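First comes one chain, alone, set out as structure tokens in the form predicted alone.
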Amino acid sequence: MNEAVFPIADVQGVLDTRHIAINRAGIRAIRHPIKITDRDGSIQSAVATFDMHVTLPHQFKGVHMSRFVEILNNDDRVISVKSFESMVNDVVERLQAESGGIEMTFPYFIGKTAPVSGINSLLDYEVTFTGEMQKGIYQFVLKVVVPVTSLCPCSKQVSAYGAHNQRSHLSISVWTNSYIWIEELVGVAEDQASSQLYGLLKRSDEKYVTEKAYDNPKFVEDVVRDVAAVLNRDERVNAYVVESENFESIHNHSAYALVERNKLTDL
């Protein structure tokens, strides 16, 4: 004999009575196999970790969170800058909300040549998409982490010979009108420091970044005034941060710097 099917309460959709709505509501630190395609159209794979949240209006109990969870794992498309819109409203449409959002944080491989032998290698960075769909508006945030080399001006100038250096790491999040790509990005950041890193280098190539790094000496503050000097002159960028951190090598502690501007207010 067959046992009576009885329905399961939807104890999320239940009404709430305290009047206080919920900003955001959704699940943290989930991580998730996402397929990646960069500037030429190549397509990586990689491992990101995700944060999704919806508005809660103050009449519901509660956010089904297993719809996030389902969303990625229905999720089969390739991402990039210009589709990861479409991935946002997903979330916002499949949770019956009015705002939401996604960060995506992974890592990111970009092939390096090396500047004298010019073996090639691959060398990664931690970007991040942040998308949020507000009452139908839809912003983006790109953000890059870019390991790069300092050379410190004041070592330089006070020695007899050598000069103290150190890994930095630069780091530029840029509210955008327009797309842009990471491979760009990450060409800001190297552009403005001592010196770039490469995943594989000779000796050859040793001697020419060593030499490159101390011909253009960089305090913290410099790397982040010349990156934001690139950023203002680029149409597509509404407002940034951009800060340094370089890992001292005579110090205990770390140099830092930020510079942040919003092109939309700062008029």
The other form holds:
4 protein chains.
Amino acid sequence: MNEAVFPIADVQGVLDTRHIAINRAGIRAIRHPIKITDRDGSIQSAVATFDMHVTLPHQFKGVHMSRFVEILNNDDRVISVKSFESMVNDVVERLQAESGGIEMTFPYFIGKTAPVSGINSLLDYEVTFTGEMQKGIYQFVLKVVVPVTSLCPCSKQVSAYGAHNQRSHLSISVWTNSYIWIEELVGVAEDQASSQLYGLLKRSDEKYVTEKAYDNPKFVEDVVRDVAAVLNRDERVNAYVVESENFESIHNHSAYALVERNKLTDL
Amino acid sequence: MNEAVFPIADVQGVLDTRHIAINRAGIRAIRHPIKITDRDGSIQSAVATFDMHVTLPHQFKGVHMSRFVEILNNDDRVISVKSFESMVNDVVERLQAESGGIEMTFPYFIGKTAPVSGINSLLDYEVTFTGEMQKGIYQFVLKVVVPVTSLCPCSKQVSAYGAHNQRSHLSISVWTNSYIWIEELVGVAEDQASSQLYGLLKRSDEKYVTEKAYDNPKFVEDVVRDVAAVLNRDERVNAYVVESENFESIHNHSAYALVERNKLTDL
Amino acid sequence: MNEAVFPIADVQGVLDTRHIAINRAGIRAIRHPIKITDRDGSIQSAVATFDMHVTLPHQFKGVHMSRFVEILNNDDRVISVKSFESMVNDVVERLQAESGGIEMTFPYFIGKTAPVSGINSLLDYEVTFTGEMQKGIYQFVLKVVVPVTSLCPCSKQVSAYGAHNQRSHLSISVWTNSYIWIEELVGVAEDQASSQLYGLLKRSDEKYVTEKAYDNPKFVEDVVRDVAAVLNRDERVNAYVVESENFESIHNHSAYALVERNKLTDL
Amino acid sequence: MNEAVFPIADVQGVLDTRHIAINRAGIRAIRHPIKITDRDGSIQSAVATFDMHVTLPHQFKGVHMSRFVEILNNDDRVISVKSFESMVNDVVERLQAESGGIEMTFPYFIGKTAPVSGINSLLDYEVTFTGEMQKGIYQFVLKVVVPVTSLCPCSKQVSAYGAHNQRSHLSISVWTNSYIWIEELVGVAEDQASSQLYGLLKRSDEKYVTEKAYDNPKFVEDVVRDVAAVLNRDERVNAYVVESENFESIHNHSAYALVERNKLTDL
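Could I see the form predicted in complex with a further copy of the same chain next, after the form predicted alone?
Full complex below, order starting with the chain above.
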């Protein structure tokens, strides 16, 4: 079983003479089951899609791709925003690399309570953890894609009644100096939208969310600004990218806006 | 250049002894530029994705896949709902098959005039031609996917003001005994939606479409029924499938309905 | 909390006069966490995408879409090929429908052992359960999409050395009269491919799978026929559809073949 | 028809007091027909997907999204690598913005001649033009995604016969100081792969490409390095990103590598 007994050449290990270092070499689009701790301490199971990579110095021909897969298959740890760093560390150590990283995307569920009936249901969000270790310095980025309702202020103002509204994807990526939970970032997005979404709504709730969105019209530019304003006040956030894509109900294209800021460089 | 001079075996041509005929053998997901005649007689250029296949009798090992690609590359004809049959015929003849078919999907543009300002713009639709020749009998199916606005009657009725609305995909497939233009089928879909979409709207138009949708609330069930009622009256239509998927603005899932009817068998 | 105290109209419940019954009305593209029992009796967690629907008689205006979501959120059962029927039953009962069904798609993992080194790793498959209850009669379809290696017999025969090969998606759908495990159907697919895939391979394993594929060349037509031959002999299978899509390494399109058979009607 | 006659408020034009400038506000995922000049001077028709945006200073509430759509609909120009700048200029001028840009992605066809039989066919590539005008300075990026064959050196060396190979996407993005044609960049990619792809191959050609790939094994790291080496010598290129994603035929995941270089800063 031991590969030492097979006289098989290590093709990846030979010397390379092209003098071109590789910024990222690794594997992509591999799915693996994970366990994630949520804010309440309970554990959520999901299937994540991974992108794992290291830098490759110019003198080496190739990386041993199978080691990335070994890390996934040997690992039983419960992943959280806090513990993800150790997984990134493993990549750099097992691949004997100077730098490396992991991008892990997964569906995440949060239990929600309908605003009037109080009925409970789950809502799904797309979450990405990105961890990069560069020469010993770790950088973590948390990204959430939050589906929300947006209602157009222009449509409301110019129309005698009604206003076009639609589902939007409000995405927030944060570089932090201290931990922020997925649930907190989702909350920031949902609080700044015209209305939040729910899996399950009774008619009394449907009345509530319809009227709330109408009372709270926002352009795509308003939503990203209002989220940015909250992140500007949060001292745990060093930098952010806020995006909204509104799948317009009156057009066959999206309205889009993006605000980004690095607080460390703009002072 | 002639392959006759190469002593290369015809692996596909050998006898097969498993006694299993193949319903479809061919190529998929190949993109090729096409020219389509629209209702006005002008010609539209597009890139289509093709699925081309034939039946393979049990005694033959394989089909000559390259012949499908030759048909695409040797062809300069302008395609229309009417002329598509000759392309399907080519498949059956060139592959020396009893039966065969083509599925061709492409983006199609229709010039639209905004309802108040009169400003012009293009809107894109996804169109699929499916032609099957089975033992000499030709069957053609035209499918259009039409993006529209749907506004929820329940939300309108229960709410003091506003109503949730969203983009929907209203799909119609028709089996016909006489030609129907893409533009006609798109028109059926747009007429039965809460409102149609436009690429370009001025504020006066935005007022119009917002109020029109509010005046015209429809459940996903209403939309497919109203389209079905129109197709029931159209004597060129032998059979149809009507579907609507509403990308709900208050949920992270779709509402969906489907009505299908074969007039030839339900009499 | 009780909606009875809100004087809100039941818009879906009113009488419809268009005399058009709806074949499918329901929800689509909703994601929900599930637990699946595998063949060994252990439980696998996944996130599934659901399509849930019922028939709607012509006299009713709409279905109560929220009930589908309630079924998902109130449900804690562990799903298996065997227990899925009860979930479909719930849909028909809760929606008070004559007929209805569920389509549930999820990633499923099977632990695999590398052929020479014996190293273990997981491989992911796409699985779909489709259950339809029509006037009290239940029909279940199990579909697996199995990624495999295919190696071209023509390329091998005409070339002095080497042979083009590629990843293929081999899909099997079965209508059964008795239970078949996901693992069994995946096994049928992997046994008939040029070679099966693994998450993790050492160099000794890579030698094995490379040589195995070269020793075992198959056209897309061969693969679907060889799978069909196995299903023909399996008395639990009433009907099947077998498809293979080969993402050709020498072209930018796929080779494709499909065999389908209904044993109940072809006798 | 003139909107001046409608007393409709300009909601986008009001003053904003949040003091947050927006980096990108615009439209996304809009499809529009285009005409592209290829290297030979002939004109190719395609349908492109556009992302168009401008910066929005902190004191303005919103951008007039319809102006982006007007630019697309009023435009009849034939686009080329050279003329794209004028379209980007239009965006900045019509939106009265300091900075702005366009990202345009489209399928592009190049006629290819099979290596032995000389038979002709088209092959499709995904091309993206990105043009950004920032305070009067124009930056253009040309990206091509080229499907190629990669054959694994390790698999070849360890195996007694055969070698796993697969389709790969080799992507090149270049920032240039002088024009480079799409065809040139595609050529760089195809020359450095194990073998290039063709729409149409006769058996004599299939022998050629199979043997060529076997004679020319390359890891994902080799391919990106060999492309980088060519771009390092091309004085028209100021900076580049080279990526390859190999859809491994023995795994259900991709191998991936990336090299990037900015010649202007690394001197």
